[in-house]
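Listed next as structure tokens is one chain, alone, in the form predicted alone.
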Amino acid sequence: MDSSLKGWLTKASREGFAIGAFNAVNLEMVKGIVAAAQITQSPLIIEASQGEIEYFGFRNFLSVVKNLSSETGLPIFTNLDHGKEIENVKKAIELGFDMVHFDGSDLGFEENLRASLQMVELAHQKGVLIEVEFEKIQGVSEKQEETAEEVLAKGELTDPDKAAGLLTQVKADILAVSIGNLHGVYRTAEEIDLLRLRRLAELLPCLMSLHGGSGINQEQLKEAIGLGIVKINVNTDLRIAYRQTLENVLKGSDAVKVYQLMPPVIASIQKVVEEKIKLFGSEGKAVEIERL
């Protein structure tokens, strides 16, 4: 089997599982995600959004993830999540990220199309996978008091016929679909348009990703994977686990040594990621490859 990220995503598509893409903004989050990969023997993607990568540092992020991946021997890949600035996307490509997500959804349609064509060409020249986004996925990666319906009404869903036409031009590897999914967690659960997803799977010449893996009903997530979703992004659940655990640790301890405070936080991240991996169906897949 092709051991690259493309090979793994192709395997996921063929076998009906999804690879989790988990956001990390510091060493503790990376350690928790990698620990979950070790326990579950699962492939996964560790990614950072524009704000997160600016905090972590491009080279620091890449080095930390690659070092831990090398130590474990597991298929752990890197991604720039929601790269909105072309220079940042170019930088990630040049530095050797396994994948980049160019998010031009805040641009006008024609400008997004032109920029997406440019980014796809550049990424493929360097052997880097690229995800694109046309209909903006609504919401923010936090816990919100609005209902999912209120937030969803602010945007548009992906039109299967239009998307298929665009992807024959752009030739990206992955499309971030908008099918009722939202960034963040809301007062009401998100409802995925599975009929729309089925039509997209029939028409698209590329793979599909689902953003908003924190707030979607588990059964709907499983159905979405069965219909062709191969990459699922998770961020909000990790942020909530990190903050709540750290607050509890600080309330119950007078310790000031970071290496005493952070292990429970790392464990909370690990727990969330393990649960998602099992839900996505990727548990044990790394072991299967080793046996070949």
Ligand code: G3H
Given for the second form:
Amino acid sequence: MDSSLKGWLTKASREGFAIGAFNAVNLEMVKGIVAAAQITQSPLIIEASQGEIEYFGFRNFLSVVKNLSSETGLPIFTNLDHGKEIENVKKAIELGFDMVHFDGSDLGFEENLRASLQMVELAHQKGVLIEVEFEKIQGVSEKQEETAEEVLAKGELTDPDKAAGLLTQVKADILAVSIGNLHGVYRTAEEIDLLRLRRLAELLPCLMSLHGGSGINQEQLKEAIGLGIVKINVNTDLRIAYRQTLENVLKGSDAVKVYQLMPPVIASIQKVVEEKIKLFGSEGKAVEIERL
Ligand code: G3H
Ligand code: ZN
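Any chance you could show the form predicted together with the named molecule after that form predicted alone?
After this comes the whole thing, all chains and molecules, with the earlier chain placed first.
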């Protein structure tokens, strides 16, 4: 099969599983994510959003992910998540990220359309996969006090007919759909509009991603994968695991050697990622390829 990210996402679409896209901001997070890929023999994407990549550094991110993943020989891919600044998206394309998510959802529709067309052309010239976003995925990747319903009401859901027309014009590889999913975890679970998703799957000429992979009802998530979601982004659950574990470690120890403090944090990231991989149905998929 085509071993590129596009090949993997196409395989996921054909076989009804999803590839997790996990946000990482430092070495510990990448180590935890890669360890989970190794133990489950799963393909995955490691991504960084704008704030995260500015902290990590574009080249540091790429080197660390590539160094650690080459040791496993597994299909581990890189993504610039929610790239809002054109310059950052261009930089990721130039540096050789496997994919970029151009997020023009804060712009007016016409401006987003213009910029998305331009970014798709640029990415495809360089053989980079590209995701676009029109209806903004609401919320931020943190634990929130509001209910999911309150936050969802602030935005709009993706209209299947409109999106199908748009994506025929824009020709991106992936659309980030807004179907009840939110960034962050809330007092109530996020409810996915599965009927809307079914219609989107029928009409869209491209693949679909589901942002906000933390805090979604698990049964619904499985149904969403069955209906054609091939990439699921996860951040908040990793951030919470990192912080809680680090707090516990610091409470129970006077150690100052960082290499003694961080292994439990890495293990907590690994645990979250392993659970998600099992839920998304991508476990063992990398082994199947080796056998071909
Ligand atoms: O782009 C990142 C994801 O959509 C993260 O969503 O923080 O709800 O897991 P989450
Ligand atoms: Zn997102």
